[in-house]
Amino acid sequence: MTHNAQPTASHFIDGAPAEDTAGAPIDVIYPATGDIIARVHGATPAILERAVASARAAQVDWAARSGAERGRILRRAADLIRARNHDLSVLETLDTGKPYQETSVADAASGADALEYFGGMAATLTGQHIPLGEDWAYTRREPLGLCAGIGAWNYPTQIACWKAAPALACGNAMIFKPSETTPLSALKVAEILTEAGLPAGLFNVVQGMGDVGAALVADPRIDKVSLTGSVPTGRKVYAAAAEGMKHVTMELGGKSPLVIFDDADLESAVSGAILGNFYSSGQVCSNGTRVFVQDGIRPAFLSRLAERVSQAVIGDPMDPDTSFGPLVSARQLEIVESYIARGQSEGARLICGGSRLSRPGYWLAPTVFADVTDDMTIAREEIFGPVMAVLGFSEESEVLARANATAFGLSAGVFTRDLTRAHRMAAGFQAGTCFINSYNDAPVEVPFGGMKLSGVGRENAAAAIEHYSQLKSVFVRMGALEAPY
């Protein structure tokens, strides 16, 4: 069955759509059958300059309104968002593969919890007042101006609004540029923004591949960067985007360690494994894929795992009983069959999965490697598709020696039935988003990022404002100033 997702046109820009064919053209792919299911083109110069021009225009008038305007607004495109949640998902299916059954319930509508939370959060944004004595000071928390966020192919509606909702409740604009795997959904976004009444060119959507990018990153009218993506293309972004001194927020990848205690719930700590190994067939960055299993619980745990993810639902993504996806694309799909093979050839027993599904598109089965020691290949490196490597534990300060001895640090898991030991655990994790009996849930409400290599800032929560405004400080002399001569 093929599907036609095309777009109006390629790109959004001062609120409506905009295309310039001149532009490099660049193919949507439904990972599910391989097919081309619409074409846009990567932005030309011309498009880069208007969408810049127009940004930098609307943002004046947008910061100088009241925070509970822009809210009002930002809350009011949450609303469509969740009335539209059906049509929404079935696009980000057909963008990414992922399961009409996830897609329903995690993309648009996590987009929407955030432009709800900062929506509300707007009209709170303020200064503080510091007496000094007679004299006094203040301060005033203000816009960066124009930020420019790059998107990642895994969560595409998601990262358009965790990106967009905290900039512009701080009276920022935004320039999103989506990946160019994933084109569609931002110029949904951008639409609906559109229609819940904010002002043209406060959301303007480019496409294109790293180069569009590379070029809004090297603009001198952009003062802030904000990229999802991998580790290698972050150490380029935040080097170029420091030419400039402008402010980042770096959200990269991970290998994060799930350790599950001889005393964890064995339902839980299986169903937390599959979580984060497995959604988005584990294309997810936050991903706990060095699974830590204490000697004791190791043999149920591998037998009950087994049993679990051969009930997986492999079939049409758009069936709501599919609980298994493609991988995105043709070139995930060999990057991800390379790493299984390099398993394989160092060691790792196979439990489960570890091959190729006879079927159009790019699938994979759900697989499972045991017997995997700290410095296999696929120990050590981030694999992005379905492939979880089980390692041994004995005790527990071995064990979080080893869950830290990685250069990434965006999540880590806990699975325990001892209160005191999990607190110790998540206290001893070099990890941003840590999770006790629990595995990649993210609402918005809490902070969420990475340490060492995983990246800086902090997306979602208050913590988010810290990244997309910044402070003035005003210091008032309420006497005669006086000077030495």
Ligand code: NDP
Given for the second form:
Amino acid sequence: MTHNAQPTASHFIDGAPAEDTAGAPIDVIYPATGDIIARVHGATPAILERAVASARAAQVDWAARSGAERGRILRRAADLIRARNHDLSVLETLDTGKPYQETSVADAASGADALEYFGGMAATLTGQHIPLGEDWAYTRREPLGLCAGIGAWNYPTQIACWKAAPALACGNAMIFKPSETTPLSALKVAEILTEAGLPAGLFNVVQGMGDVGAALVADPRIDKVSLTGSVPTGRKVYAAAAEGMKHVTMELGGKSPLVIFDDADLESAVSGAILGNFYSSGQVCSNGTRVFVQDGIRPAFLSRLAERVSQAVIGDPMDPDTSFGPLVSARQLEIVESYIARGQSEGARLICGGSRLSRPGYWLAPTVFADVTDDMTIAREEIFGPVMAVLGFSEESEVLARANATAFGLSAGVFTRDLTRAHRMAAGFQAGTCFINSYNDAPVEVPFGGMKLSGVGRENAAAAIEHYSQLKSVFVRMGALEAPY
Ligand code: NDP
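Next block: the form predicted together with this ligand, after the form predicted on its own:
The next block holds the full complex; its first chain is the one shown before.
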């Protein structure tokens, strides 16, 4: 079956689709088949100029509106997204290859949650009254201005909404550049926001490769940059933003530990390892890809894991029964395969998977390595694919030190029935999000972001407001002002 997902135009600017075919063509490929399903063009300087000019003009009026009015529009957009969840999920599956079983519950739905949450919060954003004896001061919480959002390809709808919702709630405008690999869903988010009543220019989408993102970051009219991407890109974007002293949010990569103690519930621990390694075919930044399993439970864990992984339903991603899809692109497939080869050459023991599946598209079997040691490449570098590394350990103090012995610090998980140990581990992990007897939950009510090289700032929850607004202090003198002369 062939699919056609051609959008009306490549970009969305000033409340309407916009095209400039002079921009470099970008083929959109359905990863499950390798078929081209759409073509868009990268933004030209003229498109970028329109995007920046319309966003800056629109932001002034938007910031002057009441929070309640802004929030109402965002909540209406959340309702529209929920009502169209099926169509949006099909599009997300075409864009990313992720199974409909996932996209129908995790992508548009999560985007709607963010719009609803920050829509509800918009009316509550206030400053503070500070009494100073007879005099007083107050703070105003003001928007930053024009924000650039730059997205990765694994959660295109979610990333667009997680950035747009707090930005718009605070009175900013946003220009969003999706990953060139997955350009389609953000255009739908823009259409829906417009239909919900968002004034033209406040959420513009421009397509393109890294150079388009870099042009946005360098533009002096951009006040803030929020990137979801890899650490190397984060370094470049952070450095470029520093030139203009711009605010940043950096949601970057990870190599997170998942620690399973002997006393853990075996089935839950295996579930955690599966969710934390094979959901979205392993293309999740917060994945627990270093699975430390204590000596006593390891044999049982490995045999149950292999059994359950063999039950993954691999097939047409549009079939609601399919639970494991392809990788996003031929390039990502090659990268992941090269890590599997490194794992084998460095002496890790292959438990299952390890090779491509003989289907068109970019398919790789879910792969588990045992006997992995801390120094192996597959235990140190982010793979971003369905490759789990199982390592052994005997003592709690030993495993905590090894879990933290990484430059990354995005997430960490622990499975144990010992309550005090669970909280001791959570306190000791150097990671922005920790899970106790669970893995990879990301509700909008909870701050999400990284420590160490995994990022700067937080998305979601009230914490995100700090990264899309700034405080102005206003001092008020009530009496006469004296001066020495
Ligand atoms: P990349 O870092 O390659 O790209 C991220 C985005 O930045 C893309 O839109 C890319 O454009 C753009 N970009 C590339 N170079 C520049 C530049 N110099 N200036 C501005 N923008 C640029 O990441 P991937 O898309 O490959 O995504 C995978 C990575 O994202 C993984 O490391 C993963 O861990 C991380 N990630 C982090 C998450 C988090 O919340 N912490 C969530 C999801 C993913 P283009 O693609 O068109 O080149």
